[in-house]
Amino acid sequence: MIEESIVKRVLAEAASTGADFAEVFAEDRRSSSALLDDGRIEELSSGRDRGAGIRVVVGESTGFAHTSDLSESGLLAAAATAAAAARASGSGQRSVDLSDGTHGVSNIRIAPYEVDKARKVELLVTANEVARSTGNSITQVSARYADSRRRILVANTDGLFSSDDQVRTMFSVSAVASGDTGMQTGRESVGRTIGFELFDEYDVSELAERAAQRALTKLAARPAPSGEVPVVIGPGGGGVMFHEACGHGLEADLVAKGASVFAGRLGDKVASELVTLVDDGTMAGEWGQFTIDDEGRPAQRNVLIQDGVLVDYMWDGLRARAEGRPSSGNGRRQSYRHLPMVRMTNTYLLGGTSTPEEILENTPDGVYIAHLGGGQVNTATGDFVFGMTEAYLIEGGRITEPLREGNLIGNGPAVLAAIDAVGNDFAMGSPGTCGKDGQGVPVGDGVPTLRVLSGLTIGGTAA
């Protein structure tokens, strides 16, 4: 996207103020969508953002600014101004050796970029189709169809000079059906860091039959039960709950700010032994995976919980050089107009040697949570609270009658104590955007089948 000399010659200009720290984030970004709702084309669009982002550090003050133009004039004029607006002291130039650093490579198959947008259409229509012959009480069915190529560039004055194209594609169906218990929802979606071979791994329609299915089921369900009862998650579908009710209390962002339930805690035992929780930004394919961040450090696997003990938080450079440390590969931005900031990747729980089976049958009585919905947290308490999306009673050690959407309320850290049993059925759950301080970044979670036997209450309507 830019040449090297100019490279080299914009952080010149950034640093010739006495800055401690410069840095060049350049992103090129194409995408593609395509909506279909109530059996019409409601949207095909497609777009392309490019510009530069220049960061400067002085001390403990940072100015950033950013420009669409890429240009050497252009990045000149926005490192003067990052400068400028970091109240550098000082003058004087700064000469920039760049290293060759990590580049990556997209390695998709079929890229989607290059497909008609006929054939992306046809997926939708596909979709509408199948899930409207599931059942005459389906009365409405909307798909979306996205794609992206984001090729980034990212160089400092510590030397780094790292690239990465990022190629993300996803597909969503959601079904509505209709009956005397008025109207409810299922929804399936996937999504990977992979080009259009996506389709070649999954079946349209397989998936628009579970989204009409999920949701016909939910029309002969009973009203959730309220109060504290024992829990099991299913398999890829709860790893948001870890994703909020602990993984964000282990950014080191909000750590630093003793804006989180777990600062001061590592070395600490802060769940069941049952539990290791990992970040990994290596993970093939998946929904946040990529080979630098946006700082341009390597993905890397994060060991952040290991046998219920507090081993790591995640870091960003920044904060990573503030402490004396290397950076975890956390550090994530939504777009060149944006700093960086610490940020989850893939964020899963490890399988344990329990079946399903097994667990379930060691639950007389209970509720059985198969998908939840989105969901917040206060990182400094620890309290969340997440919408579940699709649920059962369990009576006998069974899975029994479906419930309706309720609210799960728990504390992450007596949550992560009362996990009493992992299963050996680890799963990736749907993609996600993970929102935060205003900026949203493709994030996956995962999480076999668990049992927490106490410290989750159910927000339910039945007596």
Second form
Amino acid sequence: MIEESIVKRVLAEAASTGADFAEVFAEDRRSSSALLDDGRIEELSSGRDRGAGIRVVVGESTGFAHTSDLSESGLLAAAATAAAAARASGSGQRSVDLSDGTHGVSNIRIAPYEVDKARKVELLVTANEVARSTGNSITQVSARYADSRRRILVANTDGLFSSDDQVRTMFSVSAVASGDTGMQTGRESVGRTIGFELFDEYDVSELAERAAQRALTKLAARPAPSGEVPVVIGPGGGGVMFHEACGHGLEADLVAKGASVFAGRLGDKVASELVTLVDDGTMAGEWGQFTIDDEGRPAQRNVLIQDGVLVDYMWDGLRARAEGRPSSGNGRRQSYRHLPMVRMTNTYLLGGTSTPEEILENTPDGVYIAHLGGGQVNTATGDFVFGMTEAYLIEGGRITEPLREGNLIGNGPAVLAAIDAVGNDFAMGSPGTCGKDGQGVPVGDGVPTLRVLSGLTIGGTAA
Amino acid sequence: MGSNWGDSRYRRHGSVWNLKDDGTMSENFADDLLGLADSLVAQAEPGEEIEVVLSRGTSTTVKVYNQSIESLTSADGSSGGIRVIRDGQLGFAHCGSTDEAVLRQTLAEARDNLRFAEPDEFNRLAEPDGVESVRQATWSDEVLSFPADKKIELAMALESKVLGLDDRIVSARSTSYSDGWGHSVMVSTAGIRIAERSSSCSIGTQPLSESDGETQIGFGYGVWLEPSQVDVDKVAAEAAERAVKLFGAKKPLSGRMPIILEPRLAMTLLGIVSGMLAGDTVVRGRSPFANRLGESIASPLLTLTDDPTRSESLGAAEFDGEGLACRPNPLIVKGDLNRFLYDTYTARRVGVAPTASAVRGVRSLPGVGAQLLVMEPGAGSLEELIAGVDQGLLVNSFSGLHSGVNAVSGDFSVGADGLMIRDGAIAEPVREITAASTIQRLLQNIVAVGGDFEWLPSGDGAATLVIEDVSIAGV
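So that was the form predicted alone. Now I'd like the form predicted in complex with its partner chain, please.
Whole complex next, starting from this chain.
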């Protein structure tokens, strides 16, 4: 993307006024998408975006500038702007040595950008036909295909010179069912850090049928109860709960500022002993996977909570530098236009020993959530919410009637302590986009079946 | 360029002219971009429609923490989006550059994309429809010359102000000053040719407070046209108040009760409603209000208009995302559903006049949406509205709006915290609760609209709402 000799001169310019650290992050992103709605292929869209962000750190201050001009003069101008923004005064290193670092190669089998657009369109048409034929009450269907290729290069004054090639492919289907009780929706999506071979692993017909079935099931749904109830979460999609209940609270930048209920709690028991929580950027092919993070650090598997005890937080380079420890490979950014910060990758709960049947049988009354929506957390108080997009009543240890959609609310530490059963049926969930301070990055999550005995309040309208 | 199409000093008819607000001529700020867009549009082949949108801008963000600079970001950016239509087939491509060679590739890519889209007779570009645009002042030269030191000073001043307002406030997670300006142009084969520019600045802070081992976080935010208008005291006071008002909050008893939504939260709810009145959701059968035109869908107390021509608002705009002049669109009048919002495509499909409600970014195709929502105020101050409630909840914040509101079914179930109201007065703080209903019922259950109308940082204008019979779940 940029020649090594140019990178060296740009870093030298960035560091010339006395920086403690300077970094060049270059990115070349291509994306394409196709959308079917209302029974026809509505649009195909493609995008190309390339540029570089230059960061200069002086003490606790960071100067940052970005440019879409990847020529040497464009990069040097951005470097000078970043150095000026960092407000260094003095002189610094005039030359930078780079040692060859990690160079990630995407292990895709079928490059999506080389696949004929007609084949992508075919997938959408199939999804539409299957979803509509799932039931007469299906009145609307939309489906979306998207792929992206993101090539990045990171170099810094510590001598790092690394690159990565990240290819992601995703597909989603949404269906609307209409009946006497109004309209209901169902959605399914798959996304992986792989190429077009995604569709060898997943059959779009099955996805479409599941999305349609979800909408149809909810036509007969009754209002959810309201108040605190025991909750059983099915395998896969429940990872969103951990992402919100404690994931964000374990990000070192929030911890350092005292904006997390988990600050100062390393070594403490913060969850039921059944909880071992891992954040893992190395999980092959998962939505939040990469070879190097957006600061050039190799992805890692990091155990955050081990048997209920808080083992470590997640770190980016800036926070790690301040505390004299290595980064954990969690420095990520949405694009070259953004500064990196601490972000999750693939966050999941390790499987336990119970069978899902046992967990249900031992739950006389409660709510079973088969599929979760998004969530949100106030890290300062630990209060978090997440949505349920497919849920059922549990009566007498059995799943019975479907429930309408709603949110659940709880407090992170209280909910983690109240997990009293973890299943042996671990599965990863749907691809997600995690938002923090206005930046979105792809993240994955996963859980086995689990039960939260208390602490979750469900927001239904049933009396 | 976001949902608002910004400022314009250039009209599609007549020669190039730019008028400053004082009536004097200014430099032709975007002639180069217009020339570039003209040359791309000129490449249209017979039977082909082309629309080119180009933008460029600069932004600066200063973040401070503990009275030192945490980061200072300075950025220039440009982008282009090209839409091509031929025989009803639509293709789109975008790029992060206004380099001519890159734009030519982008045009080729958009042409290639359209081959795979299915033809639709209603797919045509917007044509000027004779509605005159209302001039708006959304540009100030001041942002261009405001020195970096002053930007840092404003952020520092906000942080020290908010820390000094209450002993329990111990730090601010992040305090920032941002400003920026942008130019954008749109040229099409259908006769649209406009150039616009806008500038703005903003400050925000998130104070953390501690008391008896409990931590709370607040926030304050404000947006202005130019730096000399920035009101540090107002933002600091709002943020500090939010940071300390929920100490000792507990879960309340569950029950059905009225809720009071301050103007910001009232507009959050009505913003969701406006999405359900967008023409694309209506023609595709995804709006529960699709067949309700002329019927009562809300309390007679509610009148809601989408009106980007309101010059008092920072969100005012002259043109929509397809280059049509903005116009007022009354959506709900005294509770009756009066109108849906349409872009050119959906208006043609339904066979009605466009409402100039296309919203877009450069990197995406136009969608349909509200641009500047305005509620008609009722009567009474917040205190008077509270005094009228026996037992209820004054909401401080909602959470999970993206996961808990389904705009197709209307199901509404969100997390909340706030202050209980007992016997017409504010009582104990509550948290970790859910509020549930449906959008349809929330609209019908509005029992009061306040007289406390205000323009929000989003540009929308709102007043307090009192809504009865909402399911509140605590213990």
